[in-house]
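The chain that follows stands alone, in the form predicted alone, written as structure tokens.
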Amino acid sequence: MKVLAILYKGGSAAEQEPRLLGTIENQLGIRDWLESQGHTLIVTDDKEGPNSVFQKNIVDADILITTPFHPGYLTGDLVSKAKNLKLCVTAGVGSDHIDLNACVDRKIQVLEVTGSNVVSVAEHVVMSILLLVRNFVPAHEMIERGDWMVSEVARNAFDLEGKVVGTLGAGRIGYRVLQRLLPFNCKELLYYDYAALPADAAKAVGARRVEDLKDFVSQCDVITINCPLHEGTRGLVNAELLKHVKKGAWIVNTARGAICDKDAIAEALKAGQINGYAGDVWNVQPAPKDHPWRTMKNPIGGGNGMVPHYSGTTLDAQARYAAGTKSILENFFNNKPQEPANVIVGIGKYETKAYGQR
């Protein structure tokens, strides 16, 4: 078969880092093996266009390998084309760079290594909050400046202590975020989710449901978004949403980029309505040079907590995430059941709800 995996440019970090397993060098460890099978591999991180590597191959490949971190977008129109295709799986979680619904009527598996990356990222939602509920960004890069004027910085700084946090979702990444935060003593834990958790772990985290969007958002110092990006979660954090945020609050995002309205977060910063934004999620991956959330700052010149999308792909979740792709297409190539939590899409119908309820 021939298999095109869309990874990520490792450059000499990975000729020097053979564990950067999600790059184009390193090739999540498989090509030996599946050459040593008669298959085929293409690996590229020329996604764009229509003369790319990616959109050339993708009309005659049999599986589609890509990443959440430098995704091949497989739109509708692709699905088309590419007759031969049977597989797609997403090196990581998060499949929204595929049309999933186009992947049904075509009757292509979408499959993700589910769990792979979920401690990875919940670890760097703490961060994020942290930096940003600290205002660590102006502080170091005063410290990179050579000036010293602590009142600058810590007129902006508070403790998480005694906070409000909620998560929008309470997923796999949701829930583990909430476990992480229990030791700060938050005043409270809040989740907004269309499931209800199970009655003994929002116990167990002491996590309170709130099922009106504009209320949770109204009632938290933090919002951190963990949910994934579909029909209903596109835009959701918009103009008119951040109007009912709690003026001065922080946002975290590791989700999906385009879960919120670039234009109106950088705006809502800019204004002081919320005191900073911070995660590695962008609506379009690469970000463009001139993406207004590279550059945005709350009144004060802080609240920036950007960076690319590395969360899930630590050293630590590239070996979960190459070993669950490798353990996928094996059991594709034997005809074995997949584990039934990786399935996203399978033969002609949803085998998930995370994608929205349907």
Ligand code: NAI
The other form holds:
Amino acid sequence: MKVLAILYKGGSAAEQEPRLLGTIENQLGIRDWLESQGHTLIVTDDKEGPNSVFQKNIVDADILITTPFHPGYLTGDLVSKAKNLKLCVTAGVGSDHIDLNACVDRKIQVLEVTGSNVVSVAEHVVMSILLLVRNFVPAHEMIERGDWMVSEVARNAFDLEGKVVGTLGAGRIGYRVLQRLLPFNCKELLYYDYAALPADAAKAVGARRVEDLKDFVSQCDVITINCPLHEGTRGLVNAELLKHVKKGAWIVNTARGAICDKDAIAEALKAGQINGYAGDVWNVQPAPKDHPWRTMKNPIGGGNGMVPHYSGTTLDAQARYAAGTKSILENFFNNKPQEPANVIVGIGKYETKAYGQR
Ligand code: NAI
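Please supply the coordinates for the form predicted together with this ligand, as a counterpart to the form predicted alone shown previously.
Starting with the chain above, the whole complex follows.
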């Protein structure tokens, strides 16, 4: 079979660090294994436009492997051109870069390595909440500049203790964030999700469900976004919703950039409606050099905790999602059943409830 993998470029870092498995250089560690079974593997990071290696090779590929960190966007148009495509594997979690509805129609299966990096992301979320609330980035930048003016950073530094933190989406990552916040003695932990947490799970973290989104955001000092991107969440955090966000709240989005309206967020931060925004996901990846989220600031010059998409690609996570990708392929080649939790789109239907209410 022809396997096409769109991964990110690792450069000299990947040559020096073989555990960077998610790169075009280290190829998820599956080349020798695939070739020993008679399959062909094409690996590239060249993914944009009709002349890209991705678009040229998708037409006769049987299997597509992509990663959310450098997404190969499999649009409906490309699905219709991909005549042999049977399986899409997301090396990681989050398959919004694939037109899932088109895959349902064409009976192309879409699988993720569910759970492979959920702890990695939850830890990044807690870090990002703390760096915003404590005004860490401007404090560090001051030190690098050679300055020392405590009041300039302390004027916007707070404790997380006593704050209300809410997760928009309380699945694997959202719930792990709540678990990790317990020792901080927040005033309250809230969640907004169309699926209620099991009663014992909610009780274990003391989380209260808020069923109306505007009501939810109006109660949170910190909002952490942990739902997939789908028709029901694209642009969910827009200018209208931001009007209901508590003034001076902090938002952390490690879910997907396009859940938030790019310009509305930049404007709300600039105006001080929100005090900070952090995360690692962007509406287009790689983010253009002039993307407003790279440099946006609150009125006193802080509140930006943006980084490139890497929270779910720690070396620990890469080991897990590389092994998970191989295991999905093994099951596929040997006609064995897949782990049910990994199946996003089965043959002709969604097998998960997380990508929107249908
Ligand atoms: P999950 O499937 O365990 O949980 C998702 C939750 O979101 C579910 O409880 C679902 O009911 C809820 N949800 C869906 N639509 C919603 C809506 N409209 N409003 C409220 N809640 C909604 O998924 P998991 O593992 O927690 O991952 C969540 C997302 O995080 C992924 O889909 C991906 O986009 C992102 N992610 C980001 C990574 C990174 O490196 N930054 C790495 C891994 C995941």
